[in-house]
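Okay, so here's just one chain, in structure tokens, the form predicted on its own.
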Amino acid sequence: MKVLYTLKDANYESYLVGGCVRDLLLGHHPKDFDVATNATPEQVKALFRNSRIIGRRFQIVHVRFGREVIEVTTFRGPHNGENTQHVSDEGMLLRDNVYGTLEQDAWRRDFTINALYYTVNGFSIVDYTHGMDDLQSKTIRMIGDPEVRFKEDPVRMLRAIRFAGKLNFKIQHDDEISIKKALDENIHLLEAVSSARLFDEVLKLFMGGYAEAVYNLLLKENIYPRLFPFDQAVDTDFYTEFVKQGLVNTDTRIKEEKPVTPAFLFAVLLWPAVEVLTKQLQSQDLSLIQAVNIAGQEIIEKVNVRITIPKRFRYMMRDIWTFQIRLPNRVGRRAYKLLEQKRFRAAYDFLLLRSQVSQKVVNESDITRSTAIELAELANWWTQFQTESEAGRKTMLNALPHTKPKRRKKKAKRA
């Protein structure tokens, strides 16, 4: 509100828009607040002292108020059709600083229900797009031609699929352009967007607190393959139920305020392809810890192609996954020295999750009743074995049945 009454007092235009607007109206709580404005960039940092320009391809001021960050846009206006010289090959906009009117601004939008104005002057809604009516009809719809849309910038089939799970909206296909017609027609274009662009759009559809409902939407567009391009060897019922359950646990996470890491999100994500790469580096007489890295390894640089995933998530992907063969070795001191990691917390959750898997499907796929018991024998001696007493704890190791280690052969003595 200050900003908007800020710009108000300088005798510019000033809106809340997008976002939150269609949160506030749909009784949600909003995450960040936006505002657009007919003052340039350089005009709104020049009222606010606690402000910056950001941004290439469109410049934003960001204003700070403690931690709080509100983004102030100029109104953008339209393109100019012979000026092709901030434009891909495929249509994609890569520079983007075309200022305009408010009217102008609405329909340079992407969807309907984001371009919902909201101004102090009269406190109303300007609605030019009909977005009004969308919401009260649950409806995802393009402003313009999905597909001329989708090729300036293909990440908003990503959004579309974001907000219709989010909201739990249906995406427009009803009329003669629609939006389902154009996903299929232009999915291809999300090849061009950068990785590193990918997997901040990743984050946002897996850890908004509706990642079940977007994975659900993800496959029957058939957009999950373009975002991890893995085996048919992984589409099997209990491989999608396995991350359709880790998404349902970290939305329960989210909702609960409890901490989630992009890292344990990813190593559910790709664990189907880690795990049926494992099995094929075995049959080559690799061991199972050998194997699991080799297949760890190969699987992020395959995925890190089209999703760039940062180094430190990486690392522990990768120990979550190797903790999976390491906790079931429990004699003697392993099971004490297991418990100090840092990862094993998370490398337990992840054990949890996949005993929790099993036993849904137990006798589907390669998971057999025997396997599911063992993986919650497991868990449930871990989740024992965490709140036992020192007594206790020797108890249980005790019970485990010991073999004696292997000796290690003599290296011949060089002559």
Second form
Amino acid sequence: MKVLYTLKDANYESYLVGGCVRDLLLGHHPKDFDVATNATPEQVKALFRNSRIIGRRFQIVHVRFGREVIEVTTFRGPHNGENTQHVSDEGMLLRDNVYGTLEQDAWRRDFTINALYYTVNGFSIVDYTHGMDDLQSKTIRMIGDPEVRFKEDPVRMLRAIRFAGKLNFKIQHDDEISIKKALDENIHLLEAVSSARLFDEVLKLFMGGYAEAVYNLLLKENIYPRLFPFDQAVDTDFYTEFVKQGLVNTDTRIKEEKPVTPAFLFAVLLWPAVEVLTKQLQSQDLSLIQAVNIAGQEIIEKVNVRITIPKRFRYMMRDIWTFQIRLPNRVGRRAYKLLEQKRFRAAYDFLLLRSQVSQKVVNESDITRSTAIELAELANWWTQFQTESEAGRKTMLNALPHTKPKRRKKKAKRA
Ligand code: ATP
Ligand code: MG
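Structure of the form predicted in complex with ligand ATP, given the form predicted on its own:
Entire complex below, previous chain first.
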């Protein structure tokens, strides 16, 4: 409100726009607030003390109020006038830095529900694209031809899925111009998106608190395998359920305002491929720990070409995976050593997830009853060990077999 009024008092147009208007109208709590104006970035900056201009391709102004940042953007105009240099041969938008009018700004946005403007002039909504109708009928509808708009910016395909999942809206598909059809036909264009931007988008897909719904849609529209094209067969009941349950747990943590790390999320998303590859490598005479390390490295390298996972997360993912092999080896001082490590908690949560899912789908898939029981016993053991008294821990450790039959048993079973 302060930003809107300050701009208005300086005789500029100013509107709340995008996700915040959409979410407020739906009774949700907006994540952040975006403002659109006809003032240029320099003019905006001159009005607010705690502001700075950011961005190169298209400058926007961040106005800071305590921990809150309001993003103020000058209206953008159409990019596809005379100047064809703005679009690549494939139709992808290269530059998009022309100022425009309010109406032009509305038409270049992605979905109708994202192009609603709220103004303190009459406290009303400005709606050029029939976004209000689509809010009411719970529809994700592209502004313009989905085919063209997806070609301009393939990330819009993931945004369609994200909003459909988050808002529980349907993706429009009844007209001649259908988002769904355009999705099918253009999904390969995701390969042209920069890997850094894809990482950000994947985080938005899975760390917004609606990851389960988003995952279901990605599977339904057959987009998930295009995001994560593994050579390994990971579409089994167990692995689908594993990823789903991992995402359900993430959603719950976010709702409870507990921290979530992208490392744990990516460790979950990639684990199916890592575990399958580990098993393949192990049959080539590598130790289990060697196998999981090599498999982790290989899968991360493969994914990283498309989706850049920052290094610090990659380290943590590999730790979580290696721990899955180390957690069964508890005899002597080993259990204490594992417990002291900084990744223990994440690795233990990961083990719980594996156990939880294996109980759920046992006998339905490639998870055998004995594997499920083994995982449950191991998870329970670690749960108890963490809270036991010192004497209790000693008793637990003494009760363990002092050779390592588990490893041998596993090898024998696979042979
Ligand atoms: P969220 O709740 O996730 O923040 P949002 O709708 O605010 O949702 P943002 O990514 O913050 O999404 O973008 C703000 C607004 O900018 C959108 O509502 C939309 O109008 C416009 N926009 C963002 N990305 C694109 C895009 N790739 N193509 C066209 N318009 C976009
Ligand atoms: Mg937003």
